[in-house]
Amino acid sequence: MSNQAYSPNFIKRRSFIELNARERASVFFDAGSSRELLGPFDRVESPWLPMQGVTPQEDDGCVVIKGKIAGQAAVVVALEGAFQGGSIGEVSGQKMTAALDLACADNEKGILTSAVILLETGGVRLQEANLGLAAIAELMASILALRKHAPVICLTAGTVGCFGGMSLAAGLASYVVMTREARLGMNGPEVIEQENGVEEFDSSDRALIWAIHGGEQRYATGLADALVDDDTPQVAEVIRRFVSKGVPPEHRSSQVALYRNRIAKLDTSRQWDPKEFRALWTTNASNEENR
């Protein structure tokens, strides 16, 4: 595909992960066709963080970009994972939500609107932390609002990964896309190891780390639905393919039964070599799609 189909950004640097927020979300629209909403010199910021001591930053870390991928209407909403650690405030919170509400009306006045997610966060900011618990219930109730119309799509690149509630939030995508060097997972290394002990998760090894939350990983068990390299016009085609793709018949978070028979199988009395995990998972898979 021709780099004429992407915005100018796009040709500046391959590596996605280097990119900031603003960058990341702008590479996937058609050339010409976007416009950032409620950009930074809108002023929305938190006013709780001052409060405690923390500069604010006038996007509040989420910068979402409305506009169209491959021929169609789409949103894109992107964390930066360098503010705050990608944390849901308020504000972001509320940006997000809204981004997404406003798509599915659209769908819903016959505008066919897709929503892509950039992930790069830890889950709940600290410094709000209820009202970032109540944004990420709000976001989820929009993922499934939207999702009945057009595919949401969520992206996690590196190097923060998705954590936390904003990983219940990926998990109610229609697709999500990885790199090897992205993680997800519900809760980080750290505070495994901090609530269970070092014999439980040992936050200091990587290469285990990786084997577990990574994007390979969770790819090779079916809860991604694409591994792409650290590579923007890789990623940008991935996410153009899922745009055009449409709704799934069937979302993986529906498949509650499929995934409590799996689990079932395996021995939770001991702990599982994620290689050895990855083997029976696939096994287990593919004996289901054969019968």
Contents of the next structure:
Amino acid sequence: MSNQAYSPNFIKRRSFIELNARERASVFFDAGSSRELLGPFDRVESPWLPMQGVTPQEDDGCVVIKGKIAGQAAVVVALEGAFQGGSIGEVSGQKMTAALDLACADNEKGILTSAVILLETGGVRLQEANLGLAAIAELMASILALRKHAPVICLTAGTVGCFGGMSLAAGLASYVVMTREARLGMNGPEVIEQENGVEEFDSSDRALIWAIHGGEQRYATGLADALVDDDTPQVAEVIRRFVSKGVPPEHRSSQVALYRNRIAKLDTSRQWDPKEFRALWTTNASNEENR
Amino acid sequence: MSEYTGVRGTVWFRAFTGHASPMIGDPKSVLTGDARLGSDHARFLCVVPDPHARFPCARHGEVGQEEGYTLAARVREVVEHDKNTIKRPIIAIVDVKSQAYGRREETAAIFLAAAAAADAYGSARLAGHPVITLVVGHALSGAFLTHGYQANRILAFDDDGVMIHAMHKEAAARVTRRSVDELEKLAKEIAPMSYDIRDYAKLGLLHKLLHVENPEKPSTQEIQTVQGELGAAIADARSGPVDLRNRLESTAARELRKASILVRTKLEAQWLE
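Next block: the form predicted in complex with the partner chain, after the form predicted alone:
To see the whole picture, the full complex is given below, headed by that same chain.
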């Protein structure tokens, strides 16, 4: 106890956010069980970026590692937020989809195989526009197919967060795990401000952004299943727990009546303070449970 | 943005179902109807603008919370009903300018509403329903992911008013730090960036391009032809797998999506090692 007074917890923590995609994807596996697939030495790069004078990356910003987590077969796919903002191009998108399809095929053969997706992404890579959007649609289809057999767990740790079309992929996940530093939403504040003006969303208001999109709010409103510290052992432990937990009885995105009712009860004539929204949302929830 | 967003959707929804009204209890922005299509009884769905929508940022044909959850409920209803019987076709008529961009939307998790609709369409497809999308106007970004992109087969008109894209020109130019002119020039050379539906067809994602002289005023003959094409797409979907692999198997995809095919081949080989 006395030691703790001299070295607070955050000093002893091993940051997860500071890790790159490859390091992040490696921390979940049972010792000696994992190997990377289609790594940088395979050099499958974006064919579209060089045509526009943009330097491609040898793994297209997407790392795929297969192995065992908590004794079970699993694949981890991690997006590198530092490469093109984690955006989804033809190659990075297809790596994710193909990995999930192979996991699905293994499940159909009787080998229980889960997927963990590490999302640091702004969505579609605009230099590959329509192929990025198509890749997200196909990834979503593959999440839907796989999650019938085994959990698909989405982790967004920060600092990029998860936006655009990829927020729909997170919406389809069996479990969503976030840190306080992470954000999850469809449209970022800059886009909203550009489309509908600063009165709608002031993108310079950092506190407001985190109050709406941040992990703490998403967890408090039941839109994330776990809130973790930026601490690698803790993140890994929580992911292992969800892998072991298996498929949830009902996925969040299938609970249409529940969420449709919540939306129907909101007063949309005004903006909501995010803290107040927690109460609005959960008051509705308790009404539903009482019914 | 076309000020006519929604006109085409309404026109084609009415052409197929004989009316243009929402179901009881639904917002005015989602049209749902059941009608004969060849030998089938099909469910048609379309999102249209509602200038009085509850959410202020979803009054011009954007897809927001109400639209997402309504689509999800109306698709799931069919899946539930047909659980032990012949799986009816589900037809998404698409003319949507974008997802709704608003603070209320983000606070109340529009991403989940969008995922719920995509979940419903995708689950219907996996359950064996032929899900067919007909793009009659705009099919943009998150709106298309929500409504239409989970279909077994996608059809579109080869018309200048038809656009499938990840982001509208002005915003895409801003984000990639180019002028709209530069963006258009690049888009001519790079098929996935193009705003032209004929270039989109080169990506191999479309089942078929259809021609209609004026998609805002189709003739009786043209409506019958399009119904015939929907019927053919339904038959084709029923004869194939319930996943989306057909999007990579077309002749066009083999040409333009070589990198995708390479990823799949190599990853599978290494997976099995």
